[in-house]
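Form predicted alone, single chain, as structure tokens, below.
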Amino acid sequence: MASLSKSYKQQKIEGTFDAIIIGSGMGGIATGAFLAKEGKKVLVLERHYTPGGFTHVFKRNKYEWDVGVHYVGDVHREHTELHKMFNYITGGKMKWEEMGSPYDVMYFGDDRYDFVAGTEEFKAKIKSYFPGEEKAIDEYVELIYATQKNQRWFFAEKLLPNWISALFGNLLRKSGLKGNKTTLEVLEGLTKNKKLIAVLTGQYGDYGLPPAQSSFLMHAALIKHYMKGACYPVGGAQQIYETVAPTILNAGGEVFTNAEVKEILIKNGKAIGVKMYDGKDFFAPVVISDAGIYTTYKHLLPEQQKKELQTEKLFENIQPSVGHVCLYIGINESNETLKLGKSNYWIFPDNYDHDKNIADYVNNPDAELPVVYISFPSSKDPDWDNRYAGKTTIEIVTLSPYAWYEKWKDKRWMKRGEDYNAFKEKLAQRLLEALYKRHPELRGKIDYYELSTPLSTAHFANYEYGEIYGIDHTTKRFEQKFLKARTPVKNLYLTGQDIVSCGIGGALFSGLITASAVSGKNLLNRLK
């Protein structure tokens, strides 16, 4: 890792780049290499110790865990767009492997649902489930392949010059917003079968937003981007950032950690460079933020800028994605022993209702859990006893306000006191109780276990609330026109899942945009 990146701390940045790009995520690494494939030389500048943004791992205790990659759909198939820009930053380095059926296994209360790869074979498993239903499902799965096609216009927007999207904008836009009702709504519209409801979108936590919430457009989005089955990156999640950063330092560019950026510099209404937290100033032609734009616009922009942008009235329409919690669990066997499988669990309460169950948990913390989401990531990379031999680790999330936890925002990590750890004890065996239903032989045999938070997430991640999916994926989101490429400052670009949508593929796809941009250059063009 240390030859793929250099610490600011110990080394100075010298020479001149093309692009200055803060944040070194999926949307940031991206949007480096697909310009570095147009022989730009771009310099990516990432605050924490580690770069890779939610494709990064951390380490603990002899055992190794990734902190948002669990799995990734439309990989493995050559002819799909997110294959094919993998393939082209990586020069072909990405290796994936794939999960299998089922893929996620759905449990309401003791009743079992699985999601299993491939079209037909969804529907015919979920059409299993419930009989009489069928016509339901089908028309489910058009409406998801017809949604998920009308959003390349919408996306196609997101390309376009300014004046461009000025003369033609609403009428891309109009079209890839056709889906743009709640996912509730839409369900309603095909079936009032409310168990049906509640298994079709037990995904809801792949966003973060339960159906009376979420925008269809973001379900839709997701379901297709599964539907052919799911993979998981060989040798870890940590393979992305190490495929992608070649691509950018065989162009000349550099990557530097510890690496804080305080303020993007505007001279003349123009994006020309950065100032770091130690004062230094650096300078280049273009500016990209891939550090979200809450992070962008509340924080990194001048006053003036803040105040020409009316940046308050911008964000009226948009807030803050969901909190999380996660607990790393590792275990001193092997996967082979414990043979726990690649699936992941879905477990929720046995009513059926996703958005009544996240609204007496926010309400209530001692609530039964709406979520628990269950991954087994040593399970999933056949390269893991390469690196970890006889040792299995599994990640356990669930919803978290961020609320819960403002109390000790500015107290420092790991030293946040003792009723902090309290609170994190009791949710962590709460969590550790929905494994042991499960896997009763998992008792006791817990080997290390730390539960992170949406504190964590803010620390690590400069996500101001803890928010792991950025913007909240409702219809309002998805009708303000400002989340795009470009920005009102000249020079000034952004990228990132706020500019798409959540998830690898959204931030991979918004690095292509972004980079296309910038070039003035169709870089879908570029795949094969």
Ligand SMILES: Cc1cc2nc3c(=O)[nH]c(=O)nc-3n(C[C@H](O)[C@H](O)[C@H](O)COP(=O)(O)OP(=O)(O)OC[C@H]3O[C@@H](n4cnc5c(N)ncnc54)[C@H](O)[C@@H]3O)c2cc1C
Contents of the next structure:
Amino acid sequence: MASLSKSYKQQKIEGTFDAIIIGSGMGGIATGAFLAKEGKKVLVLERHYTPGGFTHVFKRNKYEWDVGVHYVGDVHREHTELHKMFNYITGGKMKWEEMGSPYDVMYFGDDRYDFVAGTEEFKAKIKSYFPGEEKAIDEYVELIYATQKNQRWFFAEKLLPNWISALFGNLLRKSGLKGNKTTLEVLEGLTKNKKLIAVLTGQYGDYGLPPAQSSFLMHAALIKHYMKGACYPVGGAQQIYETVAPTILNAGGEVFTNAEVKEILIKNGKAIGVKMYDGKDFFAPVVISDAGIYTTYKHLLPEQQKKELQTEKLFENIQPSVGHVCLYIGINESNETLKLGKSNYWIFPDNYDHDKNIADYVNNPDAELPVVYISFPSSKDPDWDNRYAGKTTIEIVTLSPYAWYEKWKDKRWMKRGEDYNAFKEKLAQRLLEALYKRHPELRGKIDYYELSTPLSTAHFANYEYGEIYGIDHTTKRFEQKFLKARTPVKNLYLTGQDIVSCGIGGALFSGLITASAVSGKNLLNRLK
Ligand SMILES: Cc1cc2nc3c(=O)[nH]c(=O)nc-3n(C[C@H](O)[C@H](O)[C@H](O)COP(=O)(O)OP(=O)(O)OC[C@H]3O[C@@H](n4cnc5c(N)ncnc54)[C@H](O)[C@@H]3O)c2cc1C
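Given the form predicted alone above, produce the structure of the same protein in the form predicted together with this ligand.
Below is the entire complex, every chain and molecule, led by the chain shown above.
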């Protein structure tokens, strides 16, 4: 890893660059790699001590965990754009392991529903749980595909230069925004069966909003993404950075960690470089931010530009996504012994009402957990035993509002006090109980556990409100024209999940969009 990035604390930044990229998440490095393939030298500046944003992994007590990659769809299918993009920017080095079927298992109380790979297989499986709902299930899957197809126009508009977008943008957006209703509205148009609706929306945790609040555009994108199954990165999520970074470096680019940008430098209305926290300035003809729309517009833009862009007004129609906690678990036994399998679990209360459960929980932390997601990363990775033989890891995630943690926000990491630790411990125990309910044989076997909170996300990933997925995927979000690569400030561009959608796929695609905008070429044409 060391040779694939340098620490700004230890090494100087030298030379000139065609572009500066703020942030080394999937969006930042994908943008950098697409530009590198066009012969551009980019400088990636990452504030964390590890590169990769949510694709990075962390190690503790002889274990290793991912922080933001549990499964990715479509990358195993050669004709998909996701597969082609990864292939293009990694020279075919990024490898994926299929999870098989079921890749997701839902539990509503003790009722179990399997999400299996393959459109026909998926339909048949769901129909087997809901006899009499065959027509609704067929229509639902058709609608998922039709909505996804239409979204191409929506994203096509993000690729256009401003002047063409001014002429045809509204037309393209209108076509792409068909289906921009809430997920619940759309599903209630297909069936009155509340249980079926709850099962079909059981993956809502993948985009953070329950059915009455999320846009069906996001729901359709997610369902289509996993319809043919899911994969896990061979060698763990860090492989994403490790296979993309060489493309940037081979073109003369650099990635610096411990390199926090304080401000974007603007002169005569144009972005000209960045100011670092240590006061040093670096210049380039193009500046690209992968730091998220809030951080970029609220904290990195100078006051003058904030006023000109009326950022406060822009923010009226978007909101930060909810926070999350993740319990990272280590067991001193091998995958082979424990046989936990590759499927992710989604565990819900038995009332089949995601919106009510979220509302109850937000108002009362002691209410039943609205969703518990359990992932078994070490079982999914065929390379795991080469690195951590005899060990097993588990990750358990649930949503958790930032507001609950705000009172501790000014305290230092690892030193937030006894009351914070007690709050965390209570949650950790509840998550462990959810695990033991499904795997009683694990009780007494946990060797290590550690809970991250929205304050960890704020601290390590610089999301001010500990957002799990950047901005929320509401219907309003998809109507916002400013969420695109080009900004009104000349030579300043955005990339990352906020301009497309959350997910490795969304952030990767943002890289293609932003690099296309910067280079003035439609880089989709480069994909074979
Ligand atoms: C718990 C969790 C689970 C997830 N699971 C999945 C999954 O299974 N499958 C999937 O497809 N997606 C998943 N996601 C979503 C996915 O990881 C993200 O949508 C995606 O990685 C975001 O990439 P990005 O480049 O937009 O942002 P990020 O990865 O957040 O990168 C932004 C980078 O900018 C840096 N930065 C911020 N401010 C500055 C500054 N001032 N100076 C320098 N650097 C700065 C940050 O440190 C960060 O590294 C998950 C996310 C989370 C949180």
